[in-house]
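One chain comes next, on its own, written as structure tokens: the form predicted alone.
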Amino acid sequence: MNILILGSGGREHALAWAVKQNPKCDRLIVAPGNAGIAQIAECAHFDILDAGVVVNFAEENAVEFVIVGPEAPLAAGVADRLREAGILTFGPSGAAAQLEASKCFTKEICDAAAAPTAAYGHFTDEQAALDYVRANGAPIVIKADGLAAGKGVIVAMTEAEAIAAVKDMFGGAFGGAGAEVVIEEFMDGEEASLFVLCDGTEALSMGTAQDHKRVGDGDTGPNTGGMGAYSPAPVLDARVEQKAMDEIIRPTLQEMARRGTPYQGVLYAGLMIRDGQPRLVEYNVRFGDPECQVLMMRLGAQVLDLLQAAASGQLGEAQVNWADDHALTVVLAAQGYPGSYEKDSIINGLGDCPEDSFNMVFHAGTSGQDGHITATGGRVLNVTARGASLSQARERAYAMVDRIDWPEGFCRRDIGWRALR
């Protein structure tokens, strides 16, 4: 089978790594890919947001299955065009991708489905939003309604922070994504992620994880795209997971189907859990990054079979076979991230890190230049390991981190702290 994966980050490297292990995979192409992906797959360079270009490339290369990694091509309707061309595709339609592309749309779905989530207000006018903040006080959560590369959410602990966030969003800090703003009640508890495969009718839970959003140890500093993750997440035990499926996921899918936009792909539910009760923080319509990396480490080659089953409407016959183990990933980021940072610094020591089913360094923002691996983004590497226990996985991951020679990079040193405390 010829397979095309769209994307260039650590998520796509992890997906490619898992898919490549399946004997069904004859040829693997990733567009545009990165320096790590180039070591295991062909990299192709074209505009993955242009559906016509994607379809033409797939047809010219006899691609039989397309896996859409990031959210932007999904929101642009790339999956729709691929399916119209008769190409089996993993990822929701552009209409269904509104679950991530519009915070307001998600809130409306939750209201209709009676899915537990935060109280909220939706605003297109700055003054009305500021009045809402002043009326409700802090802490409070300010969200750009549209796609903002994982950075359009401000958890404001003071009213002054909330007012500044509102003004920033309406002032264009997040471009068109902040033209509309959703302001939510601050939910207290422990956050974790549930990943569910959907085929338009059936839903299959495929794992839990916990991300570390803040840039600094002890969950301090500004929010990021994610500084590390581990799986499984103890707070999302079997009972809480079942409640989330029954009260949040399935009612959402039923409402989406009722509206004529059945959901097919992976549905990533960010949940806030308090006293055993999950509430929805947000939906994403693709695998999380870096949560995908720990899920792929634990799932391996079966990932291709599961994604195919979801894409072809056969999830009712599928099951997830978990090893009784743990995985943890540490993000190495460029100094200065999530603010400004330098690019093109050289990363050494990657050849000293093992690459096997228990240890992998997944590349995110990297490029190959003159025989060297260079950093081209903010989040650059995902150092990932499995172990019989979370502490063993953590020990293996940080041992690899210490082998990497990159003075211009940094990482958190406490990934997994909530589960290990």
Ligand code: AMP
Contents of the next structure:
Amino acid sequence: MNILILGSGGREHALAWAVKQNPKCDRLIVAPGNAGIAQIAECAHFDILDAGVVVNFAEENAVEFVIVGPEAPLAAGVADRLREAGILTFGPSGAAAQLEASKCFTKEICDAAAAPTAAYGHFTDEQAALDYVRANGAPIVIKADGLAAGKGVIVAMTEAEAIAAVKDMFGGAFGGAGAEVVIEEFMDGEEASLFVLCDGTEALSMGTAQDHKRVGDGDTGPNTGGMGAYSPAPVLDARVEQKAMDEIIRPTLQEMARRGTPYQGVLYAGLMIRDGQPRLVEYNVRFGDPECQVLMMRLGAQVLDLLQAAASGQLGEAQVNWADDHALTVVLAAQGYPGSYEKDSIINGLGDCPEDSFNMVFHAGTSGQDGHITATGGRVLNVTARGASLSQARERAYAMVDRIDWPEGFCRRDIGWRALR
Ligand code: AMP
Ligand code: GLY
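The block above covers the form predicted alone; next, return the form predicted together with this ligand.
Then the entire complex follows, led off by the chain already shown.
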């Protein structure tokens, strides 16, 4: 089977690594890919947001299955156009991708599905939004409606902060995304993520994970795209997971199908868990990055069969073969991230890291230049390991981190602390 993966991050490297292990995979192309992906797949360069270009490339290269990594091509309708062209595609339609692209849309779906989530108000008028903040007080959460690259959410611990955030959003701080604002009740608890494969009707859990969003040890400093992750997340135990599937995920899928926009792909539910009760924080319509890396490490070659089953409406017969294992990934980022950082520094020592089914360094922002691997992004490497226990996975991951020679990079030293405390 000829397979095309769209994307260029650690998520796509991990997907490619897992898919490639499946004997069904003949030719593997990743667009645009990165230096790590180039070691295991062909990299192709074209505009992955242009559906016409993607369809042409897939047809010219006899691609039989497309896996869409990031949300932007999904929201742009790339999966719709591929399916119209008769190409099996993993990823939701542009209409179903609204679950990530619009916070208002997701709140309406939750209302219709009676899924537990934060109480909220939806505003297109600054004065009404300010009145709502003053009536409800802090802590309170202010969200720009559209995709804002993870920066459109302000968790305001004081009323003054909340008022400033509302004024910023209506003042255009987030561009078009701020013209509509959702204001939510602050939910207390522990956050974890549930990844569910969906084929339009059926849902199958692909595992749980916990991310580390803050840049510094002890969860300090500014928010990032994620500095490390591990799977499974103990707070999302089997009972909480079942509750989330029954009360949140399945009712959402039913509501999406009822509206004529069935959801196919992976549904990534960010959950706030308190006293064993999960509530929905947000949906994403893709795998998390770096959460995908730990899921792929645990699942390996079967991932291709599972994604294909979801894409072809056959999840009812599929099952996940779990090993009783744990995986953990440490993100190496360029010094300065999530602020400004230097590019093109050289990374050495990668050849000293083992690469097997227990240890992998997935690449995110890297490129290959003159025989060197150089850093080209903020988040650069995802040092990932698997073990019989989380502490074993963590020891293996940090042992690899210590072999990597990259003075311009840094990482958190406490990934996994919540589960190991
Ligand atoms: P989102 O982009 O909706 O995931 O929000 C980003 C982060 O803000 C989440 O991962 C949570 O840590 C936090 N957050 C969002 N909504 C709430 C809420 N209603 N209560 C508490 N924290 C929230
Ligand atoms: N790591 C968080 C995300 O992928 O959205």
